[in-house]
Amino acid sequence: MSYFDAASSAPLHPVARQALQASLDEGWADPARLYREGRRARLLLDAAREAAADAVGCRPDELVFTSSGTRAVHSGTAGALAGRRRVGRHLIVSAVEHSSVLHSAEAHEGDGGTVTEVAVDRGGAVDPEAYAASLRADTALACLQSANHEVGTEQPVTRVAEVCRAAGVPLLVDAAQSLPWGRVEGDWSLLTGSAHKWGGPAGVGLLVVRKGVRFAAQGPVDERESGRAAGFENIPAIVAAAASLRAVRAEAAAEGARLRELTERIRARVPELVPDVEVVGDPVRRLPHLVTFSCLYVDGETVLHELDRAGFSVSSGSSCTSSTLTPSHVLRAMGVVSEGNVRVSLPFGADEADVERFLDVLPGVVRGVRETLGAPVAGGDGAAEAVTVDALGMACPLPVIELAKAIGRVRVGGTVTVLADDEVAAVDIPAWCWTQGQEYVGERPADHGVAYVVRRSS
């Protein structure tokens, strides 16, 4: 089985396994106690904190360990907002943040705060000027991921941090995806990470709060982790997390170059091997191990199942693979095709032969799914002025398939109106127009669902 979903959770690094096993014998006692076993546990905890702080680029007393990366985000966001409550209750986030950040924003809004969501370009990156324009006198905190978890696009953190620093606003950086590859540059104020993203054990996160940043921990607190992460520290897991972060950093330069070559190969060859594919995310400013593409006219869930049967574990931001049947908020914000979305994120040590086998298998998988769904054949010299397609009750990707079939029935300049009640159509029909060179006219309410109007341009 070829595991290509490191962005979700990386396999446990051998160094993490060794450190975990060794520290189980030494790090079980209470590090707050003064007897021998407690002192031994404290030494392990302090050493792990120093190693993690060195990797992040902060002081050891600025870093605390949490029970997960999500907990670090929630605690960091809530504490920073509370610490600056006298300034105001305005929060800025990007439209493509991890759900943990967006859920924190929702909670803040539900508690009476205000939130500004900064849009991204088609590559998934924010414009620092948009952050500058969003800053207000009552802005308490801004949040920006270092790199996107779904498409790999790296964000201009340094420039955004400069903008925020000039306005006196702290910037919280979710660095979960980028920490294995290097420090986050820039004058950021808070930072979060998650050990299982870099080959450490699950259940360990880190939260960094720079000295001088106003911070008021929320909820019940105790004396542990500077009062910012309550509860008994899982010292063996923390030691393993710090050891694996140091280990992957030592390998990052060489392994990053090797994996970038493999993902560049996927980016280049998938559109050659599979028609009607859009590779998404910034082609240059991106994580070295991650590549994402969307295949028109396929059911994303079926594609993932077929790839799994062929021996490949990949992920997807497609609505067709979601329990909520709503499109990925990242792909929606980017305005790209969400149907048939495949994310390949290679773990450290990924085999080149496995990548080649993936490229051999993928075309047949997509072709088989398209044949089952009745995907259209391109072209057609229709003469109709206008055609209406009833796709009510159809789920992703069928409304787009029906649109593609109908476009050949109208003349150039004619229109196709698609009636659909699937929420995904609002994302995928405009995205289909962009990829196929057709004009998306707009949408309007219909008796049932929404009417999407497309003009044939070619």
The other form holds:
There are 2 protein chains.
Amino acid sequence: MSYFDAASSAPLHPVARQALQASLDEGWADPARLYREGRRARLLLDAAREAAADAVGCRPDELVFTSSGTRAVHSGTAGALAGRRRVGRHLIVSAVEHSSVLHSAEAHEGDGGTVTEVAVDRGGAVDPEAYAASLRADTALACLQSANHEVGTEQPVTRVAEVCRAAGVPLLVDAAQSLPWGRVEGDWSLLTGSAHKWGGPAGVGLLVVRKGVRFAAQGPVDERESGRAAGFENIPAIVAAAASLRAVRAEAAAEGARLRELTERIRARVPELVPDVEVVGDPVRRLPHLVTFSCLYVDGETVLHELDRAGFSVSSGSSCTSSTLTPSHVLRAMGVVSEGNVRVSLPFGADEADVERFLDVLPGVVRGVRETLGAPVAGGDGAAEAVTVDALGMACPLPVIELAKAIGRVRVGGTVTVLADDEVAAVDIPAWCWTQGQEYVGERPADHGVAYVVRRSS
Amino acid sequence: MSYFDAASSAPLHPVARQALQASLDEGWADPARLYREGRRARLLLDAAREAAADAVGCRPDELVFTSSGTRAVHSGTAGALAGRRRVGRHLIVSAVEHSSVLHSAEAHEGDGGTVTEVAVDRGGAVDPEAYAASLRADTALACLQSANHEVGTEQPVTRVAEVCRAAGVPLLVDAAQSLPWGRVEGDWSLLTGSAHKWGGPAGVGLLVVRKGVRFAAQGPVDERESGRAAGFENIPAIVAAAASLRAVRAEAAAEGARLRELTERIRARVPELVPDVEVVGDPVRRLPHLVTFSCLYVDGETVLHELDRAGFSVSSGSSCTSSTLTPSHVLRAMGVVSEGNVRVSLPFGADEADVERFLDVLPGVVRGVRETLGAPVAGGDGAAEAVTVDALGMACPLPVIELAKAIGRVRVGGTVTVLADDEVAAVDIPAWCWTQGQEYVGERPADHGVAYVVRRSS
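The structure above corresponds to the form predicted alone; please provide the structure of the form predicted together with a further copy of the same chain.
After this comes the whole thing, all chains and molecules, with the earlier chain placed first.
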């Protein structure tokens, strides 16, 4: 098996395993107690905090351990918003944040706050000017990920932090994806991370709140972890998290360069090997280990299933692979194709031979799915002025397949109107036009569903 | 070293260690993913849920794993209160609940809810009639621990559950202390637990919500664990928690009988070996492994320190051992002496010889501390009508020591007035009177501090 989904969860690093096992005997007692077992637990906890703070680049008393990265985000956003409630209740997030940030924003809105979502470009990056333009007198907090979890694009954190600092607004950086690779530079105010993303154990997140940042922990009072993370400390896991972060950092430069070369190979070769593919995310400013592409005319679920059968574990932002049957909000915000989406995120130590085997297997998998679905052949020299395609009742990727079949039946300058009620079409039809060099005219409500109009340009 | 503080945290059970290590290789992936590693993780999680549900006595789909017992209580109370918000915002708790419950109640009050605290008797138990009398038309939730964490007293959960059920009010049972020993009987609606209390790893709590109970999870949305416990699942720890709960249950009957005999020995012999001791908590309806007593005229911190030096790890509810410098709310609610308080909670497998050694060491430790503090000798045949003692500026246990010295200077029927500004005196002076058979007349504000008046009865 080749596990290529490190961005979801990384296999346990050997150092994490050693540290966990070594500290099970010393770290089970209550570190608040003054007897010997408690003092030993406290020493382990303090040492882990020092190590983690050093890796993050903060003071130990600025860092608390939470029970997960999600919890760090929930507590960090809620505490920072409450700490600046007198200033106002406006929150800024990017459109491509992790769901934990977006769900925190929804909860804030549900509680009467206001939220501005900053758009991203087609590469998935925000524009610092857009953050600057979103800042208001009542802005309590801004959030920006260090790098995107689905497409790997690095965000301009340093510049956004400058913009926020100039306005006196704290910036919370969700660093879950980038923390294994290095510190987050720039003058941020809060930072969150998740140990199982860097090969640490599950059950450990980080929340850093810089000195001087107003912060009012929410929820019932609890004395542990400076009042910022309720519940008994999970010390063996915390020790393992800190030790493994240090270990992956020691390997990060060399391993990052090696994995970047492997993902570069995927970026370059997949479009050569598979027709009608869009590689998404910034080609340069990106995480070293992550590459994402979308294959037209296939459904992501079948592709994942076939890749799993062939021994590859990857993930997808396609609608058919999500419980809500909507495509990834990241792909949607970027305006890129979501159908047949595949994310490859290589774990530390990923084998070059496995990557080559993946490149061998992928074209046949995609071809097989396309054949089953009756995917179109490019081109055609039709003469019709206008064609209407009824794709009502069809789910992704069928409406796009019907569009691609119909486009060859109209003359250059003619239009295809697709009637569809699958809401993914609203994402994928414009994105298809962009990849195929066709003109997306627009959409309008129809008697049933929505009518999407496309003009043939070539 | 003899670790006698299992009620704070139990050493890791060998089965927990084995299960944790065995599942580190299989349980690190995201159980929501459909590829092989995700499916394996899902299988482990499902099996652990079945095992835990069987031990608790509920359906697997009624049980979610949280990141700690504290988190289970916070989420359970908040979700149950929100689920019945239309009924009203009244919450009932006992006065001796764990701080996680009381802090949840404070948060509820801070948010505009109302709270009734049900008193306990001198043994630490609530009266089901008092719960019945506290129920109102707008009562959304009642909370009651299965057994007290500081004195071991078992609560009448079955009867309180009946009373609540008759009124249509859900009962949340904090079962953290009793879960290793058996299921919680009775028709409760919600239940919480904490794995590190039964020898499982830190980082795992249980929240059970019976089918049909209205529940609205609070905080940002998160799909994991039925939306009731945000954050990536900590599967190796969950597997270890479930396996060790099953293991301790298999030993519970025999080990419970053995430890009950050992704690019975402490209950009986400490008052024989150490003068001026009050053993607190119900002598019969109690947890098998836990015994608590308070030694007059000593401070708990020094006793704990000396016991630690002698190789015994115990805890205390004395004011001087808490960060807030107030005595345990449990001892206060029971009206028992808080000074020189010692809680012994034996872990599974505690050695009888260590208990005997504890009984050998304890008298000398208490005697030594008393000598240092100048503790009084009982009796005296004074003739004064009234004596006033200035204990202003003195901290526990000194005001009580001054009272005990002065009582011998007045005739039977005469009074001693103690001026004190240590607020612990408000707990310990009445409790001292009770243990010594003297009459506590009352208290009144003085120019400085409070005047406590005691009449000599014997």
